Every structure is written in C-alpha cells, then in structure tokens.
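Listed next as structure tokens is one chain, alone, in the form predicted on its own.
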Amino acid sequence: MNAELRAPAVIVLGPGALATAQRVKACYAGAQIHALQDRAPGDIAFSELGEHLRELYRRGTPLVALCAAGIVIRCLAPLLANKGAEPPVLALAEDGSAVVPLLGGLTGVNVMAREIGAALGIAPAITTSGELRFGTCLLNPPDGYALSSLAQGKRFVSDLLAGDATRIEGDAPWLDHVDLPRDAAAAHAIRVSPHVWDGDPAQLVIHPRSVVAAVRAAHERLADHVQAALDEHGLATASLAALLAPAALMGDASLTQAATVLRVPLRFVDLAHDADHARAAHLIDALKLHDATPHADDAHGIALAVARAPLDAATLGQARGKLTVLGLGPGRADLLTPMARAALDDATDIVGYATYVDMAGPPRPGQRRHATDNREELQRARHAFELACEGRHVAVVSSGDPGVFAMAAAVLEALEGADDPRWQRVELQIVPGVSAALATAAQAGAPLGHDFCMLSLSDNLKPWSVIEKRLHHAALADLVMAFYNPISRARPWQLDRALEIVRAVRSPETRVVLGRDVGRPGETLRTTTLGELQSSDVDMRTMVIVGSSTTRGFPRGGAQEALREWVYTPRFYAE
C-alpha cells in the first residue's frame, strides 16, 4: 500500500462478510474492521452507513465496503468534487469473488485492488485504460513524489496510448520494469527533477520530494518568502520536502502557517549555540545533508538545499510534539467523538491508566502504550511530556470526559509546575467525551434538564470535610447531584453518610438514576428515589444521580419499557 495512505477502514453490514473482512483486514497494518450496530462484531461500530462513510472519506480513510457498489455511490455522491484528493475506496463481494476499484485512481486504489485480489485470489475489476496497457498508473508516482500537472500528466497518458514512445530523463526506479513504450530518441519524456516544467507539452514532469527549506525567523509573510526562494532557483513548490527552523521558535504560530500553507511538514533543529541563528544555513548545516546542493541565504533569512534523492522529512530534526488529552466516552465505540478518534489514530503513543488504553482499541503498527496505576495521575502527565518533547505525538486518555474527575487537570497542573521550557513548547490539545453522567442521564431520559452538580465522593483527592459541605449546600440548592465514586472497598461508609446528608434536606420521594456501566457490555439502569436507596444497591463503577424536587418520572409507553419510566427534571422552576 502507498505509505502515504492511512490504513483502510473495512465497512462490514452483516455477518455473512466478515470471514472475507477479516482476510481483507491482514493485509494492512492497522486495519480496522467497522461493523453496523447490532449487525455484526468489529473493531468500531456505527449506526449508519452514510453518514459512517462520509465521516471516514472526509477524513481521508481508504475504504473497502463489502456490499453493492451502488450502494457506496449513491452513500458518497454528495462529496465527489476533487478527484485528485479523494481516498481510495473499493467495493468488495462479500464472499470475496469480486473487487471493484470505484474512486481514487491518482491515490493508489488500483494498486490495493490488485494487493486485495491477490490475497483473494481473484482478478481485479481494473478499467484504467493506462493501468490496463502499462501496468501502472504513471499519475500517482509512489511516496516521496509529486506530478507537476494533473491536466498534463492525462493529455501525456494519452499520447501513449495513442502510440507515442517515451524515455525518462532522471532517476525513476519504479517505472524500471514497467510496460513502456521506450525510445532513447523520442519526442516524449518523462522526467524527474525538482526543477518547474517549462510547459513543454511533450514532458511528463514528477518532482521528487528532494528540497529543504531553512529559515532563521518567523514572521507572517513567510510562506511568500520561501515561495520566492524556490521561484530565485527555479525549484518546484511540489519538491518541496521540509520547512526546517530552529527549536527555539517552536511553537510560533506563523510557522505553522507557513507549512499549512506550503504543505510540508514542519521540522526543528536545535542548535547548540544562539550565534549560530544568525544564518538559516547552519539549519541545514546540522543535518548533515552531505549529497545536498546548497543555496546560499537571501534577503529573507532562507536557504535551501536541493539533495539527489527524495528525503523523508520524519529524519530531518524533529517535529514539533504534540500532547492531547482526551475522553474515551462511557466505553462504547459510537460514543466516542470523531474529534477524539482523530486524535486516537494519529498518536504515536498513548499513555493513561490500564483499563482505558485498553478501552482505547487496539494499536496501530509502530504505536506504543505506556499502561500505569489509576494513581498516578501526575507521573502520567510527566512522562506524556517527556514523550511529547522528543518530538512524538502523545494521547492522554481517559474515561468520559478528561476535564470531569479526570487527567486534563492532572496535565495542566504538572505544565504550570515545570521548569523545562521545552513543556511549554509542546502543542497542547484537551479533547472533549461523553461524561459518564452525561450518558447515564440520556439512557434516563434528562434528570439534567435543569441546573445541576457533579460531585466526587472520594476523599483521596480532598478533605471528608470539604464533600459534606458541598453535599449539605448542593441540597440545600435543591441541584441535581451526579454522584462520581460513590463507594468503594477502602470506603463503604461514605454513600451511607452521604445519603444521610442529602436526606435531611430532600423527601423520600426524589427520584434517583443508578447507571451502572452505561456505554459499556452488561450495562444495567434503574430507577428508584432516595427514601428507598441502599448503598448496597451502588459500587464504584455505578453512576448515582440523585434529582431536584422538581424531578419526576412517568412510564415508558410499550409493553417491553412496562417496567421503566422516563425520568426529567423540567426546564422551568418555581418556588
């Protein structure tokens, strides 16, 4: 597969695919198999297919859809608009007897659709007229290349299917054994050089990725600048492969624009000493690109240098890291947000307690998981740094929602409290999830409906003092309280007291919800009120949400929600 591509999402509507899904998925390296809900078991689950693909196409995930090609069509029309950025995506028999190459030719899906068949054992459905003839697409060269023109590179295709020859002038390794009709003296070339096409309508032009860019000094204008550099010496944007700036400007905001703008990746070196800033040059001094052709600095503080090869920009210095804490939802795969998933898939590590990097799914090839005490919330959020500063980009994770009872202050307090400037440095992103009162209050109905409170009954964290205080004046409010650890071993007393706080102030008749692993396989939730609760009803993994006075419940209409009701607290409120 293209090492450019992420790894595909395998879509799966029932169980009679899953036998040929699983094949499909052990020919790539950190496949996913994504079954319809309460269809059929998978890596991920959604509940509707449309949608489902859409997210995953706009998000650049190949696609291989094991169902009717008409179906992903009709799923994935809305969005067809530029050809040249599209993911592959491929429709497959669910029986495996045939694969259909159905969008992103220019993105490699006629190369997976010959992996998939040759793992199947069956012939792909290519149309590609210039796949067929020559066993390649010459428009999308492999990783670490770039075609200069599209619209060119097609009317070039042309001319060799129409009986044209060709000779490559430049270094084309991939095209050593391929189908071509050569000719040492022909009109037509393909060439490959990191210089601008002259716009000879008989060259095919592919620029390797061979170009650095080192710049002393950020500023807005920047992406201009080195635009003009490339221009000066006649070099490709498309050659193009690093923006290279010192490590001390880490983090400066017109730097990233001006990669987002140029399309590079963004690369720092730290030089040993602040003299050495005065030239851009030194940047690429320290990479010690010894096959590099140099140009000198400009007016603007850049210098670039031009090597024989593509170069491969996760070598040259090192990325800015990148630390996000993020919330896993209850458990289940659908409550999990794009955003957070997002941030799930492009972690090359993910530190958090044991039970949720293990809620987190299995890891990609090349990820790395860093399992600690559910204790050590602190020491986590160093090590997160620590990683994050070697250049890596790191997934705090937690249940629910980072920011409730959870590792997002953990981070911010360990930053407030170091002495590395490097921490500072780091892009820092809190990511929000489904809290676990939040999900236990929708399978409710919404006791939240009105104002409310959340508070922790573990006193590991802050004084017993301090939790009947609150207790006492959150009753005294009349807010709706999500109880979070209500009771454990080490504290079995503590919801009894707890109770005993509330009631004083509350009638017997408040409606309670009791979730119990909401989100989550066994998932249990019932109703009762606070006269009739009984701390051997509740344990540390059951969310309690005891309502206001205004709260109430009516029965679910259906002879299978007889024994339910619906709970809410209205939106109005009178004394």
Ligand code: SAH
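We call the rigid core whatever largest set of C-alpha positions still superposes within 1.5 Å between the two forms. All of these numbers come straight from a predicted model, not from anything done at the bench. Positions refer to the first chain, counted from 1. Compared with the form predicted together with the named molecule:
Core-superposed comparison between the two forms: the Cα of Arg511 travels less than 2 Å.
Core-superposed comparison between the two forms: the C-alpha position of Gln32 differs by no less than 2 Å. In the core-superposed comparison between the two forms, the C-alpha atom of Ile501 has shifted by less than 2 angstroms.
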Given for the second form:
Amino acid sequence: MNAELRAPAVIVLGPGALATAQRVKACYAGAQIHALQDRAPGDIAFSELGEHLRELYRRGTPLVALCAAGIVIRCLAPLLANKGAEPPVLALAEDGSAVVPLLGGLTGVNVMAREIGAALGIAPAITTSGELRFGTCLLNPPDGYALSSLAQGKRFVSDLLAGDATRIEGDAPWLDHVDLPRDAAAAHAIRVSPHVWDGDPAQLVIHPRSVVAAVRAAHERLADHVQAALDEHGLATASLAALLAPAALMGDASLTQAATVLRVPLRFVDLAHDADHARAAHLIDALKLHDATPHADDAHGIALAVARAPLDAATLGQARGKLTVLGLGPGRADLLTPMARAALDDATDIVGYATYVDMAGPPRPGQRRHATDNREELQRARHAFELACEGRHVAVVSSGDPGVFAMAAAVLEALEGADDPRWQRVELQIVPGVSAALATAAQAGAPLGHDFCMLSLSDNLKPWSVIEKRLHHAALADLVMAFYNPISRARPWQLDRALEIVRAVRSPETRVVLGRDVGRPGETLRTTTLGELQSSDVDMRTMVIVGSSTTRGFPRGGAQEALREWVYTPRFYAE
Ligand code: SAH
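Since the structure above is the form predicted on its own, I would like to see how the form predicted together with the named molecule looks, so please show that one next.
Zooming out: every chain and molecule, the one shown earlier first.
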C-alpha cells in the first residue's frame, strides 16, 4: 500500500500543540493523536518520545511531530543508516506556523506537507529540487503504478533538472498538469508500460499494475513459475496487479506464499463448472476484463492477461475472507492488545453486541458495523461467517477475552455445525484479551495468585443445579472463585443462593474483591469479606472474586491509599 494513504500518527508533547494537532487529524481519516503521558490528552498515550517514534517509524506509520525538527531527527537517527522504505516524517510547529518535510521523499512526504500546509494556510518548507521545479515527485507515481528503477529514476530527474526535456510514452494521466519540460522529439522519455525496462539511460520506466496471473493448481515453486511466465512475455514483475486462483484452493499455504513473494494480492474466482478448472485462462475469462490481452496457459498452467490501464485488485474476483474473534479487554484503550487493535484496524466489518461494538471505538472510513441487540450468539456467529465468505475481513468483538463466556466458543460451534464448505476456507483467528477477572485482580493486588476458577453464575445456558454443584466443589477444593454474570434483573435470587453454598464451606472472614466497570469510566473497586458481602453490593457490571482460605490483605502505603488494602493469595500452600 502506498504509505501516503496510511493514516499518520500526530505526535503531541504538551497541551499547547493540541489545537494544531486536531486540525491535522481532521485532514486524515483514521489519524490518531499520540500524546505524551500526563502532559496532554490524546487517542494514544506514550511515555518515552524516542522509543515511541522509533517504534512507529519501524512499523511504517507516517509521523507528524509537533515539536522541533531537531528532536525528531535525533530520535530517528539510529534508524536512518540503512535506507529502506521509510514512512513520511514531518515536523510541525505547535502553533501551526511552519511544516517541514523531513523524511520519506519517496513515500509522499511532500504531498503531505502540501496538504497540511493547505489545511493550516501556510507554505510548506519543500526542499526537494525535483518537487520545487516540477511541483511533483516523478519518483513517487500514484497508486496503481510502480517505478522500474529508483537509481535510474534519480539519474533521469537530475537530467531534467540539468536542462533536458522529455516526452511521455503511454498513459500518464497524473502528469497532465505537471510542469515538465516537454518536447515530443526529446531523447529522454517517461515510458508507462508493463514491459521491462531495457536499460536505456534516457528512459524513466513506470509500470502500470495491469497484469493478472492466474494459476490452476498450487505447488511449491509457484512464484518462480509466475516469474518465468512474466519473463517469457517481457512483462515486469512490478506490473503484476494480482495472483488469481480457484476458490477451492483458498487457504492453500503455497498460494499465500507465492503472493507474498510476488508482493501482490491473492484473489479467488469461484468457477461454476468443474470442467472449467482445467485451464487457468478460465479464471481470467470469468473476470470479464474487456480491454485485456489474454495469454494462454503455459506449461505450468499459468495464464496471463494484460489490461490497458492499472487494475484495482479489489475488483478482481474476491479475497479470502477473514474472521477474527477478538477480546477488547475491560474497556480502556491501553488494555486493548496491539494484536486486537491491529485486527480492528484491518476489519472491513465489526460484528458484536451493540455495547461492545461501541467500545471498539469510532469506525474507520468504509468500515461497516453490525451491532446487534439480540443475545443469539450463534446467529451472530453465522452472520459473521456469511460476511467472511464474501471476502470481507470480519472482527467479532467481545469484552475481556473472547474465550471467557463470550463469542469464541459460539463461533467455533457455528463452524463445526456448518455444511457450507466456504466457511471452512475462511481464515479464522482468535485473539485473546484481558478478561474482567484479570483486570479486577490486578487492581486489587493478586487475589488470583494461586489456583482459581472462573464461573458464570448465569443459568441462561446451563441448568442452575450444575452451577450449585460446581460452586460446592470449588468451595471444597479451596479454589479462589471469580464470578462472571453474578446477578441481573432476570436472575435476582441466584447470587444469594450461590453465596449460601460458599458460606457453608468457607469462613465469614474470607476475602472478597468487587470490581465494577473496571477499566471503564466510573470504575470502582471494593474489598470486603464473605460474611459482610450482600447481593445488593453487586450488579451485572461487577466482577466478584471470592478468596480461598489463604487469601489475605494488608493496608497500602501512602496517605491517600491508607484506607485501601492490597489483597493477594500467596504462591505457597501448606498441606
Ligand atoms: N468475555 C468477558 C466476560 C463476559 S461475561 C471477559 O472476559 O471479561 C460478562 C460479565 O463479565 C459481567 O457480568 C461482569 O461480571 C464481568 N465484566 C465484564 N467486564 C467487566 C468490567 N469492566 N468490570 C467488571 N466486571 C466486568
């Protein structure tokens, strides 16, 4: 993906920069404000600037830092020695009076500098000669096009800067309004073509991504074979827009690997007739690319087609669908794991109970949300599979951990019972989260420090007699117990009955921790004892942790904390 299309991280070190940061954020869908902890509020808090900038840079995130250019340069300096792909990096004066593109000339830093300059009503400090002269970076063609050789590109641009004129061969619509020194008879030429550059030093070759390669069967040396087919027709690898395969091969690892090696999206076509699988060219026929030149299958069953203009891979057949079941943690953003965050960002569709879909944060542009109020988990899981079968990236969200009284088991149950073979081809992944018991325990100290169990007191999905039996045995086993779903309007008496069962075995002094809305606004934490606990202290947003015989507490230090205590269960257990 072209880096300039990715949302930037807007870095803020103090409150004075917030107003400008908000204006930049408003320019880019999905942009987030990263603010220095305890100094300014933002979407994401960080504690150490250098480390944070380097981490974002390594991940290829465009950076707009509202601080001195020198600070940014010093922070990133250790990473600059090996010049690989670098994201755009800009320094922006906190009052919005100056924007300086620092790094990422080939990934659109000057484009961003112009955009930010326009939004703030200032002139960007562009220093790249080619950009200054021509108003665009010839070496950074738009999406759908790729430069054949960067080294040759640099030489070509310096020739133009030195006074040479150029002609344009082929379609380069983005250069129509660029102020290039043009001459139809010039020796220099910008050539837009899917064919490989022949090494002519007077040519700047830009490849449109206009070639599709279809494969009929998966095998280990697929990437080599596709490469050989391209070579045979004189087509550049960079011209490849997509690798196409029959839908029946979805999930095949050698296909995924070939697409990774060739750096192209992998797309699938569902052929109606088995006989059609005999030839790769049938896959291309099914795409109905009217202006494309097809090439028949070669010896390895690979067929190519060259379109007249760049192809949007997203419109060719369909992608393999993805279904990720993830846990959002208890609520606060910094308890959402980076893996879950990445799955949310990647999702085209978010499916879940309305409260949790809201908890996932504002949707990014184009993201669809399917918030349901119904408690029909299986139905929700089936809906998620149907969406994934269309090639969409679906995130099914739960609070806490998805495997703890939440959607992961429902999704697997739906899959096991499915008779639609397409469901089996969906790329399914479960991403863990910080469960309410763990978040509550951490607030209180370490009450789960020794053996414990998690129990749901809801008898919606299991008979109450089973719950009673488990409570009794867990109490006898002296396990610490974490109660999920302790009480609700529809289940008013169950908690009292549960406590009765536990009290019959454990002493009234047993430690109890109550966490309500942990990690959410208005969170409360209380410690009490089994003897004093009343069901009116508890509601459906509460986590109840009942200690074992060894769970203990002691006062916290510090003036404000004196009234609170640390609760923990020692690691050692005497017989
Ligand atoms: N999958 C979730 C649990 C869903 S069951 C997880 O792993 O946390 C819902 C129950 O979890 C609630 O009734 C409550 O007992 C508990 N719970 C969920 N979020 C909570 C929070 N932020 N604070 C306290 N308890 C919470």
